[in-house]
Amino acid sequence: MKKTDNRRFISFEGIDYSGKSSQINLLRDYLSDKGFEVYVLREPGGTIISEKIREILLDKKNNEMDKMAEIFLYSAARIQLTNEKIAPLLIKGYYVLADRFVDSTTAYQGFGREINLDLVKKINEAATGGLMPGLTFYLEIEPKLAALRRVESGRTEDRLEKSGIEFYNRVFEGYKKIAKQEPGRVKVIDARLSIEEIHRQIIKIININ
C-alpha cells in the first residue's frame, strides 16, 4: 500500500461497554463543528463485504469456529475496509474515526485466544499494508464492570462475549501491554469517568485550535 498520512486516523479501543461509541459520536460532532469532514466506521464492518463477515463472526450459532479461522476472518474484513474506505478517505483529507482496529486483534486473538503474538503482528501488517492509526484512545474498564454494564443494558451476549471472564481478563491484560509498548500512540483513559470528562480528556489530547 502507498504511504498514507495517518495523522487524521483515530481509533478507539477497549472491551465492549467501555463507552467507545459515545465518545466516537462526541468527537465526530466536535470535529464537524470545527469544519472538518469526518467519517465513522466500525470493525469488523464498514463495507458490504466486511459487514457480511461481521455477521459470521458474531453469530452465536458459530461456536465451533477455530481461533485461526477467527483471526483470518477479522483480518479479511479489515483488508477490505482499509483499501475500500480508510486509505481513500485519508487521502481526501477526512478524519477517520474507527471503532476498533488492529489493537483489537492483538488483544482479543493474540492475548485472549493465545495465538502467537509474532504471527498476529504479521497478520495485522498484511491486513493493513502497515497503515496504523496516528492516535488511539484506549478506554480502560475491568471485565467484571463491563459485564455488569452489559447486563444493565439488557443486551444478549454475542459469540465473542460468550468467551468467559478468563478470556476477557487476558484481553484486559493484553490491552495494558499494548498501551505500555506504544505510549506515544495509545492514550489510556479511565472508562469509569463520566462521559463528559472522558470527552474533555480526548479533546485536550487532540488539541485542535
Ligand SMILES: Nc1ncnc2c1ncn2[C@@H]1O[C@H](COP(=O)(O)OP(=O)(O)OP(=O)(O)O)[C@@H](O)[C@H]1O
Second form
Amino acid sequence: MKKTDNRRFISFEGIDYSGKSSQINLLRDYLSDKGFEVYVLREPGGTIISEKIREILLDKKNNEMDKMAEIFLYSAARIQLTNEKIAPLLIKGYYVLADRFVDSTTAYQGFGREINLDLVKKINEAATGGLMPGLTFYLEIEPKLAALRRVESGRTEDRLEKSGIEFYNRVFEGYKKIAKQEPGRVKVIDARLSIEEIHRQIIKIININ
Ligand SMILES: Nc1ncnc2c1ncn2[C@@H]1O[C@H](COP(=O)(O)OP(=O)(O)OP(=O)(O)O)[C@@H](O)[C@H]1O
Ligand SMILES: [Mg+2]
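Okay, that is the form predicted on its own; can I get the form predicted together with the ligand now?
Up next: the whole complex, starting with the chain shown before.
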C-alpha cells in the first residue's frame, strides 16, 4: 500500500498550559487565509468513539485507573482517529493540525507513568499504523511556569492534572529527550515567548510562500 503523505500533518505537543490551543487556532487561521483546507483534531478525541474514550480518561471519578489501561485507552482512541480521520483527510490534501499525538503517550505514559519505553514504542507504532506527523511543534515551558498560567486562568484541575509536580517534571524531561531523538521532525519552541512571537516562529518553520 502507498504510504500516506504526512507533510501536511502537524502535531502540537507540550505540557498543559504550554499554549498549544492558542497556537493551533492562529495557525488554522493563517493556513485558511492562504486558501488551504484545515482540520483541527484534539487528542484524545476527534471521532465519536475516541471522544467517548476521552470522557473515561479525563473523568475525575476514574482516579484508580491502571496505567496500562490508560495507555491502551489513549492508543485505542488514536488508531480510530488515525484511520477514520487523519489518513483520509491527508489524502484529500487537508492540513491536519493535531492537538497532541503520539509523543504525548511517550511523554506522559512512558516518562511520566514510567511504563517501559520499548513497550511504549511498540504500542505507539500500533496506535498510528506508522502514520507520524511530518512536523511537530513542541512548546517547551517548565511545569512551574505552566502551573502559574493555570492559576491565572482560574481553571480547576482534571484527573491528569492532579498527578503532581514530580510527574510533570518527568514529562518535561521526557519531551526534551523526544525532541533530541528526532530533531528533524520535532521543533522545540520556547513557550515563554509571546503568543504572537511563537506564531511567527511557527509559520517561518512551515515556510509556505
Ligand atoms: N505564549 C504565551 N504567553 C502567555 N500566556 C499564554 C501563552 N500562550 C498561551 N497563554 C495563555 O495560557 C493559557 C493556556 O493556553 P492554551 O489553552 O493555549 O494552552 P494549552 O497547551 O492548549 O493547554 P491545555 O493543555 O490545558 O489545553 C491561556 O490562558 C492562554 O491565553
Ligand atoms: Mg489546549
